[in-house]
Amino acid sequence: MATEFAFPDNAAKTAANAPAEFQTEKMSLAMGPSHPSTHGVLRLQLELDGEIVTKCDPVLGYLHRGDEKIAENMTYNQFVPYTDRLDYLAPLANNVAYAIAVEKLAKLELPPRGQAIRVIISELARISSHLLGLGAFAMDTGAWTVFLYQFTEREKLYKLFEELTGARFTTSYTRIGGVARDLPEGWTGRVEAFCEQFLPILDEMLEMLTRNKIFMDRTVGVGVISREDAIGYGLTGPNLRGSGVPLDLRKDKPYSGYEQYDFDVPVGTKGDSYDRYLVRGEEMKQAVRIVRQAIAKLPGGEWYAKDAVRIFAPRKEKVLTSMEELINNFMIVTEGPQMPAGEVYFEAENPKGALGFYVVSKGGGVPWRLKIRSPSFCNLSILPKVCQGNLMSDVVAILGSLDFVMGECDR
């Protein structure tokens, strides 16, 4: 008679205790780094007894450029568009955690304006970037609609970023001291109309996995981050919060004005995949709340600092009629904006997590060191951990619900 064996819900712990019959050699295998579910070329080395993952190590820098390496070839305006290249998917949030650091090297105070607008477009390339997340997770996880419905809505995003920036991916639209010009005359009021549009399809997104079976089945317990892990590995942003912790540098260290703002930290309770997506949901809404506190708040004035006509190049009408200004102008342009020494470390609350720049001067217009603490390599660190002992099938659950981009990750 033969013998019945029945995994139970809990399959990822019982292969250890199955009958000999059913034990096997454990078995390596690559997934990635050309893999749909590693989103960009990651490669995870996975070590596995049937379908169960034993091991697993993330095996990095297929994209490393060496970003860190050129910016110390480079003056400090100049590195500003390869902070873009980052977390491509938020490159305006990218460019102002960079700028800030460099202005707090030069002891800059940007104006009111200046500040806000920084605000806006901080938190619109917070929803661009968590949008694709979700739209991605969903389909790793069989759903195609929301990865439609999610670009439909991005490319209203990508028009408005057009026009505020004239670029709709790479944007290098924030300047060391300022932004690269003022808002277009309606922009506000086209953002508004995004945020009064956009939030019902959001609903509409999150109301088509919240309560799926398949979504639940394939989220609910899987993945799972204690609180303690989640602070012991490093874990910030999204993940982080998944986990319960209620950390988020706009409250906790706010810069560039956001303590002027009410809003909300969505935080999870039991740290699991399904966790982590209901925090990128709610971080949606709470982000379109800030944006329209700001457009109502949104101060007149200049949108750059007084004393950023030694870091901005001149305007170019001013260069062809002021021997003074072109002068300035090829300073700037052949040799940098000149930094007092010191060290600086800045980070920003982006849609990823915390985004560092480490700053070193000797003085002169190229930095000395610097050093980029990316969210996404520090949240991937997790993954020998959470995803041993689950199914491989999970894997892409998890992958998905870390959200995380291989730009910023390799540098």
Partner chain sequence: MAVIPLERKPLTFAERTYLPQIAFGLKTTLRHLVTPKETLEYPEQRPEIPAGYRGVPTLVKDPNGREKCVSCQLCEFVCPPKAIRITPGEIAPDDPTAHVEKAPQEFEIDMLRCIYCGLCQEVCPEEAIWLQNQYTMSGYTRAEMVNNKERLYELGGTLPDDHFKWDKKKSAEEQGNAH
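We call the rigid core whatever largest set of C-alpha positions still superposes within 1.5 Å between the two forms. Residue numbers count along the first chain shown, from 1. Please read these numbers as outputs of a predicted model, since none were measured by experiment. First, how it differs from the form predicted in complex with the partner chain.
For residue 322, a C-alpha deviation of 2 angstroms or more is recorded between these two forms after rigid-core alignment.
Since we've got the form predicted on its own here, give me the form predicted in complex with the partner chain too.
If you are looking for partners or other molecules, they are not here, because only the chain is given.
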């Protein structure tokens, strides 16, 4: 049997090249759609030769809800709750990305306080998402403890989100031209306190894995993605940086005032699963750095674009007392925020990678077309290549290291 891929070990190679009478049938195995390590409803149609994966065919679409079509039938603000449900591990970051995309269409500039709030919530969402990514990855490779400890930390983050937005999970926090409400009293202090106690706990979690021989045996050299492949397959986010490409949209195309903050971009050296793990661990530390800087110089003033009277709904107290504002409120709700005709594309550096929104408007309150470029979908495209030739058990480690979310992938 002639195979072109690299074998995990010599025994496998010998077995594969054994005479024809010793060769057995290949097995077709459906991994998923409800398999614990596929992190959602992903199905991998595997072809196995013994324990070696000879072909991997991801089957997507089990969670398809038609979000892009739904968006065409509702006003811009009504779609915000739907963005929660894309990457549901970092809903705040999705809210921010969507709002900025539409604001780019409307040529709106947020005041500094609004931008700083968005930076803080995006970075907290990044911590929350990476924590789960890390915990699930560790659990897939057999380390339960990290998974349990990181949930304690995420609970603290959810408490903060709950206080800020009113909901733990489906935050729906941003609006076109601002955010739903200002930061609550004393909230920044509690975020500061969270950061303070989080770093030692993060170090403890990372210490349990980074120099752990068992974890390293499962991840080092497994699922190597070369720089060229990573770029060629359109990977973004920690998966791309794990392969050594220092692309970070927060640095390269700063949005929402990211250029004011000082942070580093960690990159991997080998591009294997272990590198992607290291990148996520370091990114959480950098996220804490950004949050601290943003809180330290949190500007006062407005948190919504005040000049956008036809777009951002008037304040509630005005609606209750003034006829003009009441009419304006009715107009914005029923006709939608009035956008100029045109098309924009905006990508934000989300925890999973570059989340892009391509909005085509023909004027009026609803988008004519809204395309979502979801990082999980693009990151998964490399699966057939990277799984081939690996052991079945390594597929689990590779899936964990890619850290995807099917809600966003199938959208």
